[in-house]
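As a starting point, one isolated chain is supplied in structure tokens, in the form predicted on its own.
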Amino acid sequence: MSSVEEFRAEIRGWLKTHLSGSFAALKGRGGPGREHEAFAERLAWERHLAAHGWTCVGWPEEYGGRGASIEEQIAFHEEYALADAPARVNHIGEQLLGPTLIDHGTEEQKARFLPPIRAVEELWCQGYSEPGAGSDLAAVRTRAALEDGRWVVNGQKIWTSLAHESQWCFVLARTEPGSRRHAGLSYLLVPLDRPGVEIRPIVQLTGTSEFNEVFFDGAVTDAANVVGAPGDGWRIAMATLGYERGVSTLGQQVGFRRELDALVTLARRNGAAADPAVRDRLTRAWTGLEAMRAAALHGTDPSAAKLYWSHWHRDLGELALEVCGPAATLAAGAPYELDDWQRLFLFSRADTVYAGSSEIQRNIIAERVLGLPKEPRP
């Protein structure tokens, strides 16, 4: 048996043993449009993972990880999804900030922030998008200035996932007055439990509130809490986005496959599969998912990967309502109770917008991959 097969068997056996008892009820809980479900219980589950060494498996051993290879990380995410384990609450800290600090942080930053992430003692959110600076991230206007050994932050962030459950936020802010676009930005680590920070949840189409507005009004963080050099924030922010679209997306694809399999089962049961057009779309969805997996395993361009999976998943949401038929237009109960297919449709409308809109991904592919001329900018 290869080391990857042994690793896969180990995590599969551990999940079978531990996703039981009080944790058994968490199977399938959480996820897009359902992020409010059993949050405290899922946090306890993730701390249980940490206590047994199953968080941050891809981190180097010197930082508390398992030093798992890419193949082993893929096996972990796939087995986690196949076990129907609950949605993770520490994804942003473990998969985004942690790797950023490992590659670009100081030794002091690693010592301070990595252990609480690995132990799931501190949760993180991402302070990138702003009103007027979402897809065009280089237009951020949140500003920060060094005063008496501290960064003082003023501005607003929006669409900040799970900010209301987080203790810290990594913030892209303009720290050089008069700078424009990619220049003069810094990547700051800002606590959310201090004066000068206000968090307002945003009610989504699903009726839940994963996203938030975050207002900084004289919020402060230590001068040492800048990752990379001041003014080098764009490079660090782009590194974080690269980690966001890494191997953990293969676990996401296992979730996609479960959704597709369940939809095929429903189509056969309710007769929708008798429609040749529906069968054709289900077949295209299956082949599209196979192509997505192959591309991920061979290291496709991150922008191309984001563009592909977001449109695939949005289309699956539309197909789900077609399979469900007219009943899909009615709420399951009052005042606004949705079933899984309705949540899939509503939440997947955002897939082509968050984490880099499709328009921006196409521009990146055109300019940086294909070498086409850049669009004129004012």
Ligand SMILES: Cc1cc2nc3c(=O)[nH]c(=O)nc-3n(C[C@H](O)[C@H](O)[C@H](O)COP(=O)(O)OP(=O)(O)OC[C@H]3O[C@@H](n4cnc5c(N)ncnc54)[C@H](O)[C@@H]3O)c2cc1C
Contents of the next structure:
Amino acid sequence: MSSVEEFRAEIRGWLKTHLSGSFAALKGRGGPGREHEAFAERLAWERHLAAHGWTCVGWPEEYGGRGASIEEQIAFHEEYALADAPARVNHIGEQLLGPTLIDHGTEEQKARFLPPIRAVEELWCQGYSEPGAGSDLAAVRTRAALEDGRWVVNGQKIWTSLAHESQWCFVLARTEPGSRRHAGLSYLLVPLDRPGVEIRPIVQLTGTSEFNEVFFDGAVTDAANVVGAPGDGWRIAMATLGYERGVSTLGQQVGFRRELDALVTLARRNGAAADPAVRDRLTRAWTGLEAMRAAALHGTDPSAAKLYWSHWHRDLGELALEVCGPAATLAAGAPYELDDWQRLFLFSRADTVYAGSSEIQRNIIAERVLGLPKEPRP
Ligand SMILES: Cc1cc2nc3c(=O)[nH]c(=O)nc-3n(C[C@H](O)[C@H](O)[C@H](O)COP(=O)(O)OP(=O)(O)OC[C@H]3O[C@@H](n4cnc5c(N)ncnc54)[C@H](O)[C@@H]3O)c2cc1C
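Switching conditions: you have the form predicted on its own, so give me the form predicted in complex with the ligand.
The next block holds the full complex; its first chain is the one shown before.
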């Protein structure tokens, strides 16, 4: 057996044994559009994973990880999804901030922040987007200044996923007054459970809230809590985005496969499969998923991959409502109870927006892959 197969067998066996008893009820809970589901129980599950060394498996051993290779990490995410294990609650800490600190943090920052991420004792959120700075992130206006050995932060972030469950936020802030665009920004680690921080949940189309507005009004963090040099925040922020694309794609595709299989079963059962147009779309969905899997295994341009999976998933949401029939346009219960297909239809609209919108991905492909003229910048 290769080491990857051994690793796969180990996590598969562990999940079989441990995703049982009270944890069995967590199967399939949480995830995009459903982050509110059983959050406290999923937190307990993730701490259980941590206690057995199954968080941060891709981190180097010296920081509490398993030093798992890319292939082993893919195996981990696939097995995790195949077991229908609950969606992770601290993926932002584990997959975004952790790798950023390992590559760019000071030894003191690593010693302070990595162990509680690994143990799932501190949850993190990502404070990049602002009302006037989304796709155009360099327009960030939140500002911070060093006063009496502390950074004092003022401004507003928006769409901050899971801020309401997090203790810390990594914040991109302007620290050089009068600086423009990418210059003069810093990457600050800011505690949220202090005065001067207000978190307001945003109610989504799905009726639930998983992202927030975060207001900083004189919020403070220690002078040492800047990653990289002050003013070098853009470079660090881009490094973090690089980890975002990570290795969990194949795990995500296991989830897509489960949704598609369930939809095919429903179409067979309710007669929708008799409609040639529905059969055609189901077949296309299957083919698209095969293409995605092949592309993920062989490596592909990240912008092309993001464009492809997000549109595939959005199309699946539309097809799901078609298969369900006209009644699917009505909520099943009051005040706004959605079934899984309705939630898929609504939340998959977000897929083409977060982690870089489709238009931005096309701009990147146009400029960096096809060598077309750059669009004018402000
Ligand atoms: C579910 C979800 C979770 C999120 N979580 C987080 C989070 O945790 N932390 C965080 O910081 N942010 C988060 N975001 C925010 C996300 O990063 C932004 O929504 C995204 O960057 C787009 O920015 P915007 O919403 O300001 O839209 P805008 O940038 O205002 O774009 C509006 C429209 O204009 C288009 N557009 C913009 N610029 C161009 C251009 N140059 N050429 C062509 N078209 C263009 C866009 O594609 C889009 O269709 C999240 C978003 C979603 C949907």
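Residue numbers count along the first chain shown, from 1. The structure presented is a predicted model; accordingly, all values stated were derived computationally and were not measured. Between two forms, the rigid core is defined as the largest C-alpha subset superposing within 1.5 Å.
Fitting the two forms on the rigid core leaves the C-alpha of residue 16 displaced by under 2 angstroms between these two forms.
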